[in-house]
Structure formats: structure tokens, C-alpha cells
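Consider the single chain below, provided in C-alpha cells and representing the form predicted alone.
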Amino acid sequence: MGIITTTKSEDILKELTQHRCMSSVPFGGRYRMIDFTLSNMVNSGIHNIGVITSHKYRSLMDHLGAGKEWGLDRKSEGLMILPSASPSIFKKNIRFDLKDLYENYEYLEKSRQKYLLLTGNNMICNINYKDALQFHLKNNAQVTVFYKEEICHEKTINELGFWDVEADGRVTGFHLTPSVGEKNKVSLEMIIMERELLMDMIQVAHAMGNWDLADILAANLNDLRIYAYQFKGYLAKINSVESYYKCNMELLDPDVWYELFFKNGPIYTKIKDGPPTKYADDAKTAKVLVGTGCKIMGNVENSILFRGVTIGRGASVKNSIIMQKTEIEENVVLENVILDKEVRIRKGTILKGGQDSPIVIAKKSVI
């Protein structure tokens, strides 16, 4: 079984989770974050799937629906929408909140799988769970988490996690300060073990007070047989503003396009019937991801138009993120600039941002 949690806080994208949960911003077009957990989930056999909601909900709700487009509508387990016992959770910073699961203990007794998939919702990647699976069988592990390894070139890094581990995937320890210049191992914030287990820890942090699962398991790393999986494949870490917009504009290249969305199994999400993208005879566009049933204009470069956009004669969009139904007028120029949803950008209007700190405009804003 798998479940989906709210593992960060919600603030860290600012304008974009102003009006929805960090699971459904939407990413790459037409998907929202939450699309690709499901789906590895769907493409790896799981289908009895938790998501605990937090807050600002409604849109996930109506992007999930009754799970049938990642084929979870189901008579018998399929999707269940999960609510949180903390709401403020977004104001805290605890990784995996057992207090979540301590209020949804039934839906876990319930459950008849064997083994258990708990992840957060900010780490973006096409992953097969059944090789990690298999990975925490072989090792007679009791506890399996995730990592990839990179090097690091900050001495802090907002809201990431970092693994030690030895040569035989040994897990020794865990921190939030990763080594400048070296590989560090990034926790993907994914984690398998027993279903049982889990439920027996959550009665521990009950009787205890602590209701954080890193701090449990890095308190128990020599009484539990905790191993490390690798993952070595495209990841997109949401940890910012910054890193949301840098993730995105990677989807431009074709090769970590192709991987995200097809290496390991296709990226579900909620279909929208809609026409064909229209361009006008003068039209220009270079390295552009562009969704359904938008109307182009004006001149479009490296950047992503989500479904319904409008480009007006005239206009000039360079590396940045067009959000459904956003309407740009006659003459306008964005560089470096994330519109929301539903936003209106008069004629005439110059907004320009930087490469590391793109402008931000909230949903259903008029500019």
C-alpha cells in the first residue's frame, strides 16, 4: 500500500501555494506534483493509496476526483482522501508527522498488504518501486529509505534531508547539513517497511510524545536494519520558489523530458478535453512545452504555456511559466516570470525578472 503525506511547508512557494496544497501546483504543462507520486505508485502494482490532506484542499480534491484517470476507482481500496490531524502542519517542520497516521490508525489496521510506502510530495521523479521493493527483501531490511547522490555546493539547503550510508546500503545516521563540494546522499523523503512496523511506531510516538518518524528512526539506526536504496535518475527537489521555476525549465530539455515522463512508465493526470493549440501565420516559437486549446500570437521562447493560454500580437515570452487560462495582451514582454492561473497581463506591460529569482504573479491577478 502507499501514502502520500504533507512532508513541507506549504510557504515555500509562496504566491503559488497561496490558493491550493503544495500537491496540486500545477508542474510541466498539465500536471500537478502530486500526478507523479501517483503514478509511480499505479506503475509499480500499488493500488490501495492514502493521500492525507493538510489544508487548502479543495483543489486537490478536484483534481483527484475518484482516482480514475491513474485507474483507483475501485470497489475495494483504490484511492482514499485521508485528512490530517494537525492542519497547521504547514507552520511546523516535521518530515513524516506519525500524528497524521495516528489519526487514520483504522484505515492502516484495515489494510491488507503486507508492506507499506510512505513518501512526501515535493521530490519529482520516474521511479519503479518494485526494484526498491525487491532491494529491501534482498537485504532483509526492516526499514528501507531513498536517496540520490549529488554533490552539493551549499552549506545549507532548505527543507532537504541527507543519509549516511556505508558500502552495504547500511544506513548510519541522518542530518540536514550536507558535506560543501562532496557527494552527499539526498533523502528523497521515501520510505518502505512493514505495515505492522509502521503501526507499532506510531504507538510508540504516541506513549511518547514525539511524533516525527526521521527523529524515531535516526534514534534507532543500531536496533532497526534501516538501508539506504539509490535512485539514479532524474530528480526534481520543490524545495523553493527558485528550484520550482529551475525544474520546470529542465523539462525543455528533451532528454529529461522523455525520462520523467515515460523512462519507468507514463505520468497520469486529470484529462481535460480541449482543442488543438492555434498558432497565427507570424507566430514565433522556439523550444516551447505548450498545452492544449491556447492561442499564440506573438512570439514564444523557451518557456512553458500550460492548456488555454493566450499570447497577443505583439507580445514576447522568454524563459518563463504561462499558467492555464492566463491571458497575455497586445505588445506585452515577460522574461523570468511565473503567472498563476487566470492571470491577465494588460497591453504594454514589461515585467522582467531574474534567472534565480523569477517574478512571481498570484493567481487571477490583473497586471
The other form holds:
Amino acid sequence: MGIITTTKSEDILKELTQHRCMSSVPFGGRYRMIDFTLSNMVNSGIHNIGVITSHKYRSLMDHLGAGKEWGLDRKSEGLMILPSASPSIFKKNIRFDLKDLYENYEYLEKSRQKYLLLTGNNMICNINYKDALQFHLKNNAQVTVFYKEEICHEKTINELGFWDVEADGRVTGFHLTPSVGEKNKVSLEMIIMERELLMDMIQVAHAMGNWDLADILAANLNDLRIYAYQFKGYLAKINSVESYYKCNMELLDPDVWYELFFKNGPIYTKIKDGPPTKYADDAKTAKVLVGTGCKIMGNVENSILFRGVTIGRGASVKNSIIMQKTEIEENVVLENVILDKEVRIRKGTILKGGQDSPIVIAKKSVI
Amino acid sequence: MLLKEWVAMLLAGGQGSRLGCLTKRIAKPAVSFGGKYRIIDFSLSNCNNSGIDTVGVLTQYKPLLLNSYIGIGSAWDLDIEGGGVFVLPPYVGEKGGQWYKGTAHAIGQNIDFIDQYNPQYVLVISGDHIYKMDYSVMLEFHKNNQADVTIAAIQVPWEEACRFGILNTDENGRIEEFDEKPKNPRSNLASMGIYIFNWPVLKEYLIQDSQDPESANDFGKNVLPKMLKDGLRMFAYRFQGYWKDVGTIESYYTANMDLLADNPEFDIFDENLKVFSKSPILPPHFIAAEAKVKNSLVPDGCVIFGEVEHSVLFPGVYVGPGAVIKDSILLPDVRVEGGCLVNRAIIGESSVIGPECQIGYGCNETFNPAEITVIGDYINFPKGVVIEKGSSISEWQDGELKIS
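Can you now output the form predicted in complex with its partner chain? The one shown was the form predicted alone.
Up next: the whole complex, starting with the chain shown before.
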């Protein structure tokens, strides 16, 4: 079974998470963040999935529905929406909040699966969890965490944390700051363990009053057999507007596009039945990812267009992310911007953001 | 018994033989159209948009893809408790069975199916046409006229009237005469093959018709003329809007190309009477830095490195670097490798065109329907094959062409 939790701090995407939670932030031309985690689980044979919703979850509920698109609209099991213990708390400092799970303890009790996969909601990758479970079983581990090796250039605190891992995969330490210029093992915020072990931990957390699972694991490195599974594929970590922008742009590399959308299985999402995108006679496009139902009459370069976007004649869009049903009128010039859904940019407007600091325009704005 | 106001019966058993290699493997209603649809999507979407929740789909010719495509009708929101989409193939009974001999025979064999719902009215439609229509308006018309039968009709150009079943009516729209493909038409009001019947009336005539050994068991040829002769109240419902039979390669090609106009007569972008379809699970399409795409329709899952101009692409199409696609239709999952030239061609599903092939070689600038090249489904061309304009390739083995 799988459980998808909410992220520690959900306002890191500023305007983009003004009206929605991290899980339902649009990504990659037609998806929402949660599509990747949900699809990975389904493609790995997990069909009993709980999704914790803490706040601003209307758009997430709208997106997930009964879970039909992921094949999760089942008579038994399937998709289960789990209300958070602390609804409407905007700033969470806990990575894996066991209080949310305590609140839904009955769901854990009733589930029949032996193993449980717990994940966050701001990592995007195409991963096969079956391999990870094999790794878990082979090592006779009690807990398996996931990591990816990355060279860190700055000694900044990363809220994800880093694991120290022995050659045999055993975890020996956990810290929040990386070693500069070296390979660090970044936590993917994914954990495999037995369902009953998690239930025990929830009881312990309840007794102790410390609800952060990451703390509990870090404090019990010697007593628990914790192993770390290395993920070697493409990983997008979304923890700021800058990383959101950068990771979307990375999809314009066909190799990344292919890996993320096809490698271990397809990525499912809510279907909208839009018509194909229409390119006019004077459309010019170079290096773009485009959803369905767009009408393109202007120039678009190095950008991502979601469904139903209109680009007017003479408009020029560069290095930008344009979300659903946004309308760019004639002769508009856009560079390094992120436009949320249903924005309208009036004729002749010029908007240019910095190369690494894109301008973000909130949903339904008219400029 | 449960009473339903109306059910729809969709005739989807036709081969569509004039579509050549496009219907070699699949029935005409399953042929792809308009960048992401299959022809049957339009009729099924119309049913949904008209508030019909029970549709019987009559299949006969090569129904495999059609069966799996329709499924339980969830793509059209027709997976409804108490209704739904039902695929109805011919079957055997205790005295043996028969293939569907004609349109009326097909419905007649499924009287029991319709009786389950005990409807007041039965709508008979086909899965062969491209159009958007709210059948509930036609039903209102039918009721207001206290009609036994209503036939949807459209005005066609006079010079084409001789190709259709023409309805001659009085000033109230009551049908006085049928003219099946008349040499000298008295009217240009053509039957669209869309009928609403009062079910008890239709049932009686279907039983009668099935007992007549002389009958071809066809609505247009036998049942409707008989009804008219018997003085039933039959009315023509005038439909205004786009309606196209895509029964030939030429009409199929031009109907697809019509969608590329700036303000097309048939607008798939129009949210009013939306067209639903079964969407494949594919990512947004990708257009590379060196690619050029102009005046074209491109759906999800396409990857384009070459040039595409005035063309309709379907989901999952790949166009390699340096390839040039012009005035063409590439059906789902077609792969055109680098350096190919494709001109005024229709390339069937999942076909692979190897590097540096030329398809539609020798096309003139001005459009001539005889120059449309058609490549069937699952054809695999190696490097450098040249196919002359106007060819129709249904099989390709060991470098030998089989021209159909």
C-alpha cells in the first residue's frame, strides 16, 4: 500500500500555491505534481493508496475525483483521501507528520498489505518501486529509505536532508547540511517499511509527543535495520519557484522527456478531452512542450504550454511556462515568466523576468 | 417494466470499402479522424450531448478494434447504471443465425434488446459521419408533429443530389415521396440516415419486413418506402450545420484538411456539443529546436524534429530530423524517420517510414484528388523507398510492393 503525504512547507511556490496545495501544482504541460507519485505507485502494482490532504485541497480533490484515471476507482481499496490532523496549518515544520497518520490509524489497521510505501509530494521521477521492495527484502531491512547522489556546491541547509550510507546500503547517519563539492546522498522522502512497524512507530510518537517520523528514524539508526536504496534516474526536486521553473525547463530535453514519461510506465492524469493543438500559418515554434487544445499563432521558443493556451499573432514567448487556458493576446512579449491558469495578457504587453528568477503571475490575473 | 423515453441504435457494421487500405483491418467507424478522434466519436458524443444514456452499437465487419475502443462507453460518459453502451454483434439462436443482411435486419435482430428498455422512441444513427447534432431537438420536432417517423435531412448542392436519398416534402415538412439517387431530383433535401421511430410502429414493420423474402432488409430501400406507402406520418427534420460522409479517400482527406482552415466550418474547438474520445495516455507533444510546424493539428505524444506543414498528425507520431511532411495525414503512432519527404499522403496506424523515403513522389502544386497516396496500417518501409503519387499500399513484404 502507499501513502502520499503533504510537504513540510507548502507556501514555497508562492503564487502557485496560493489557491492549491503542492500536490496539485500543474507540471510538465498537462500534469499535476501528484500524478507522478500516484502513477509510479500504480505502475509498481500498488493499488491501495491513501492521500493526505491538509489544506487548500479543493483543486486536488477536483483533480483526483474517485481515482478513475489511475485505475483506483475500486470496490475495495483503490484511492483513499485522508484528512489531515491539522487542517489549515499553512507552515509545517515536520517532514513526515505521524499525527496525520495517527488521525487515520484505522485506515492502516484495516489495510491488508504487509508493506507500506510512504512518500512526500514534491519529488518528480519515474521509478519502479518493485525493485526497491526487492532491495528491502534482500537486505532483510526494517526500513528502506531512498536517495540520489548529487554533488552539492553550496553549504545550504536542504530541508530534505542527507543520508550517510555504508557500502552495503546500511544507513549510519542523517544530517541536514551537505559536504560542499562532494557527492551527497539526498533523501527522496520515500520510505518502505512494514505497515505494522509504522503503526508501532505512530504509537511511540503518540506517547512521546514527537510526531516527525524522520526524527524517530534518525534517533534509532542503531536499533533499526535501516537501508538506503539508490535511485539513479532523473529526479526533479521542487522546493522553490526557481527549482520549479528549472525542472519544467529540463523536460525540453528529449531524453528527460522520454525517461520521465515512458521509462517504467506511463504517467496518468485527469483527462480533459481537448482537441489537438492547432498551429496557424504564421506560427513559429522551437523547443516547446505543448498540451492539447492550444491555438498558436505567434512565436514560442523554449517554453512549456499547458492545455488550451492561446498565443496571439505577433506575440513572442520565450523561456516561459504558460498554464491552462491562459490567453496571450497579439504582440505580447514574454520572457522568463510563469503564468498561472486563466491569465490574460493584453495586447502589446511586455513582461521579462530574470534568467533564474522568473516572474510569477497568479491565477486569473489580467495584465 | 422500466420505461425509457428513447434509446439509440448505432449502425457500425459497415466495411467502408471505398476507404481502401484504411479499412483493411478495422471497420469504418473505427477509422481515425481529425487529429485524435475516431469517426464513431462524433455519433457517440452526440448521444451524450443529447441526453441519451442507452446506445446499442451494431457491429459486424472486423469489430475487434471497435469493441475495445468502445469498451463500456466511459470515454463518452455512457457507462451509466440502468443504461450504457452495448456492442451487439450478430448471434445464433436455436434455429441457427445469420449475418446482418441490411440495416433493418440488424435492428430487427435486436428487438429483444430494445424491448428490455421498453422505449417510446428509437433513434437510428450510423457511425459513418462527421457532424455535431443535438438529437433531442429532433425528438421535440418529432413529438410536436405527432409523427411516426422523423428523418433528419440536409440541403446538399443540387449537382450532388443524385448521389443521395432525396426527400420530397410538403410545406409542413411531411414527406410525400422518396427518391433514392434520382437522375432528375425535384428537391435537394437529402436524408442523413438519422431516423426517429415510435418504437411500437418500428417493431411491427421490422417483424413484417423480416418475413418478406423479397426484401433487402434495408431502411432506405424497403422499410421506409413501405411506411410511406401505408400513409404513416413521416416528417423531414431539417438540419443546418456541417455534415460529412467520409466514405471515400477524397472526402476523408478533404474533411481532415477542412479542419486546418482559420475558421473551419466544423470546429473541434467549440465547447458547445463537445466531442469526447478515448484519449491515449501520452505526454504533451514536443517540438524540437530545429523543427518547423505550420498550419497543422498536433495532439499529445508527438515528437517533431522535422518540418510539418498543412498536415494533421495523430497521437504518438514521430517526425525525424530533416523529414518534411506536407499536406498529409499521419495516423496514430506513425514513425517517419529522418530525411523523408511525405507529400499529400495518408499514412496508416503504426506504420514506419524508414529514413530518406519519398511518399507521394511527383505531386503537383495544385491539388488533384487522384494524387493522394495511401499507405495502410502496420506497413514497414526500409530506407530509401520511393512511392509514386496516387499509390495505395496495403502490404509490403521483402521489398515487394502489393498495390491494392
